[in-house]
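Listed next as structure tokens is one chain, alone, in the form predicted alone.
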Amino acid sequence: MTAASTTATTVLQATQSDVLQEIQSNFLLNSSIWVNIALAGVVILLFVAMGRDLESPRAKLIWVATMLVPLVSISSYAGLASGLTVGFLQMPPGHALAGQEVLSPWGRYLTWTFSTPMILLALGLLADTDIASLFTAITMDIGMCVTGLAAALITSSHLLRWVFYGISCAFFVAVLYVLLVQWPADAEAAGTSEIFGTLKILTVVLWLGYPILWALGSEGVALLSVGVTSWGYSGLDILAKYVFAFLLLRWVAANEGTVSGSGMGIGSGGAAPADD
């Protein structure tokens, strides 16, 4: 049996015990998973507490949108944390890292692929967009993050993982598109803008982190560990799902009039605009 068909069969024989315990001897890895698991529970029930005088139906769906948030955030960690979403991956040739083990915890795509549309929710509901804009803003996110975890996950091919993550950064083009032409418009006829304005350069500057961290990280040229890399992404995680989500539900909270109408038809009941 050659060195690559070994290598490859440990690959598979890894157990989920074996995977636990290397992300448990990793300081760096295990405490940037925890850390968001106890942030996320903290934010689940302060957002419970804001959220629970709203009354009209828009602002509760922002209300239920910016909740979703650190409910998914809050299960895929711990999916994280048991080794139930992390695996071992033999880099390809062509790799920094080819054929070695590289430990990934894949299970943050799915992270994204469940919250990051639940923020765009949370914006778009909030600029009073309509539902043909929302939803080609939600698509072109889950398409971004399921094609990142390909470039992720793929072995066979060095090349194809740049391919995967190019085409990626291809439907996160189109989110930045509406986040940053279409939305601020239809936030201004909505009376939102100065919000949404802030929420939409915290969206676009966090997000403009993943794709870099995921090219100097292990996935991509390997300058970053996957515990210096997973810091990276927790960080983010926090500020572009906990602390945006918070400032959005207060702002609602205390402007529930402003946002108590609606153009597109949802969460609104047909109410005319309420003034602040």
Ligand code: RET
Contents of the next structure:
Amino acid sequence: MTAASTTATTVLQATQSDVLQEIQSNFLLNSSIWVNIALAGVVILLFVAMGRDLESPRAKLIWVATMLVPLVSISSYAGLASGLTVGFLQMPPGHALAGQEVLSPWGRYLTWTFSTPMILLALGLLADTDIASLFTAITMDIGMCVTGLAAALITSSHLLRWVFYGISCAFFVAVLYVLLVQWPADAEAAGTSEIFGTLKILTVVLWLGYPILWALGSEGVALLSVGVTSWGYSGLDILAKYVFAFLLLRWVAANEGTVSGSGMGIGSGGAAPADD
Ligand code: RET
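Having looked at the form predicted alone, could you now put up the form predicted together with retinal?
Every chain and every other molecule in the complex is listed next, the one we just looked at coming first.
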């Protein structure tokens, strides 16, 4: 066995307890996880209370999609806190930390696959967009998250890490296009353009922070430590998920009449009767 493969074997054999110990000995990393677990818990209770009186199908669907954001989040952060979705990766030659065992909280990228589509579903319903547009935004978003996960997990080639990063960015551009070009027009027609405009800017600005952090953190050029990167993501999460969801639900609860259709254009102008 060569020296390199011996190291790789040692890395792969790091147990969940080793990983947990490493997380718990890193105050920055550990606090960035637990603060979010606590916040998600409070936010879930708040959102249940905020949406309990909603009656129309579209408003209820927005509420459930929005509720799922902190629900996925608390599960995601619990996975990170336990060490289940965190591992040691040996970075390939060419990477700033080449050959070193780097702690990778890859569970984040995995669970974004479930949380970000809920954010887009809620926004799409708010804009009362059509199913094709919603499907486009959500599938492009899932593509972005899965290829982002691949970029983080690849240890065979430095170049391929960045190739996957580029593919993920391309998916992201499609999501941005839908958010910035298609849905504002739909929201205008649906009478939700004011709140949609606020949430669109919040979403676009904050979401742009994620690929920047990835590139600067230990997954990318390693200018930021694992703990600082993790706090960066946690901070973005607090704004992009909890603050976003709070603003959306508060508006929906106060303006249910404006979003009282059945959802996704069905019965609210998008699907006209066949004999019209
Ligand atoms: C990655 C790296 C590869 C390139 C791009 C990325 C974008 C990630 C985004 C994540 C948003 C996450 C949110 C989570 C809330 O639960 C995967 C970092 C483009 C935009 C809002």
